[in-house]
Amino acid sequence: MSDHQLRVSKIPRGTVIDHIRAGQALNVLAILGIDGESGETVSVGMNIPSDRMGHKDIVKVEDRELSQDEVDVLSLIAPEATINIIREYEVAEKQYLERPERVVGVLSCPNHNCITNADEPVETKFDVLDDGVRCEYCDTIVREDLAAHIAVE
């Protein structure tokens, strides 16, 4: 895409998260924790047009690089999306996610009887499977709207 078609304008420094599929931004913002109240500049842009995807979901995060928890759970709703690394207006780098094995701490599990959900101090973990994770405490697979229990504080 040359520059005269750019939609949001090249940030400084940050992260920008391309081909996210069309209709996930804003599960993308909360992963990251995002809710407009931190003051962080970030920049949405949904359902636009793309070659490759038909339609997708780009955000810009300036001044901020994501952790690999942030990028494994990324990965599990939106595992098209590519992470580029913005240094002086330049992708210095970029990746492409892979799911991780297993995920720790970033999802919450939906079996409201699971020790995670009682008021002990223990970590959520889920094994990462073909077709959604598994809970590790009580074997709860959950295969669709991984996005619905992405914990967010």
Given for the second form:
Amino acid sequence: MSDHQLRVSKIPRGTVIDHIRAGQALNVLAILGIDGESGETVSVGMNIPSDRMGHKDIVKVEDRELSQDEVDVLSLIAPEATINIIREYEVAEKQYLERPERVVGVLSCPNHNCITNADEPVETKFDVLDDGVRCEYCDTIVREDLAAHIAVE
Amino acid sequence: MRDDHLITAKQLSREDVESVLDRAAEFDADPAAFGDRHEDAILGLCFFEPSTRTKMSFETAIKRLGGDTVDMGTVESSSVKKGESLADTARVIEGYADALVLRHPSQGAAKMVGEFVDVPLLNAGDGAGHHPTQTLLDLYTIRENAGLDDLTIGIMGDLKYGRTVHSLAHALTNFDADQHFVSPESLKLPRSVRYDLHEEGAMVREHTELEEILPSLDVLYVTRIQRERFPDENEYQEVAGEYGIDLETLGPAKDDLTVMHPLPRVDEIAPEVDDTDYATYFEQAHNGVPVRMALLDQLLEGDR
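Structure of the form predicted together with its partner chain, given the form predicted on its own:
Time for the whole complex; same chain goes first.
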């Protein structure tokens, strides 16, 4: 049994997000809308030694599987992460993240004058660039701190 | 979204531009000769921001083609005042018109409306975003005065919030044009425009002083520092009035330099320049009619 498994115990069912870039675990929780008030059991490991990454974070969420929108946003801030769906204490599915071409309805535009920030019936749409994302409506390019613009409920 | 919405100049290929400009030249030669071309056509004018030139030139253009307008009037006198969304307003007005012209203070407004309406939509300015029909008349003016290839152009002023600049810079990548951008540091081109120009293989040359490049220019495109776009008045005061030109400034320029401005101007171009051969801005504004006639003709023809 490896070090990190000792630190964070197995869960009966839910999702384990592994190989998160060190320091990003709290942003992953933000993407998943986990703030401690929704009742889910969540385990977080930060700066765990990793052969592949040096150090990594890990998040285990019990009784919950991720939506594709959530996976798409995760891929932007934690592209090396692996998602393990756990059933009966075993890994039932393993998913490697792929950067999507666009993300819809999951990020808010930082440009206050963008039409997506007006009270209009429109979802945000961002094209994914090599080094950031770009609002399809106002063209604003966001390269830094994507996690701050997450609008997932 | 319909293919014939005109939302951004990025949609325009060189062939698209030349087609509109060639047709505009036909209308320009005898604008009064086409009064039966689009009889019964109705153009819906949706202006959520003040406009003189753009609005009146669209009105003139459709009337020269035999059509007419319906106009939502000012925001204060419309249902927008009652809290109606832009999407709803546009969906209502499209029922009255064969094409819509939209000006709105929010960036991306035209793209959003284009997703809701089925009649052709022309973006007449969306905040600090794009103004592609202005770009077509700018290109028409440049072609008439300096040609569109082997061109060295300086674009000066508010490059950050200047939507006419953003659209013109995109459109010029279709041509053999060296673009120089002159502005205070705080009003440089937005990251997204520089990104697009790099993607198109265009060289972005940025300057803070006009004299660095003035002697090499065929065209100088001056824009107003737009007080109304600044979120912070102090930021405006720091740069206001810094980028004006007068006859002394133009001393080192080529004799055949073309000076343009999308207007309105405040103090960017001294009135003493108006009577020189440099001044092309009033001709530029007049060109809005034949160019918009050509654009509307193309859109309404496509609908037949």
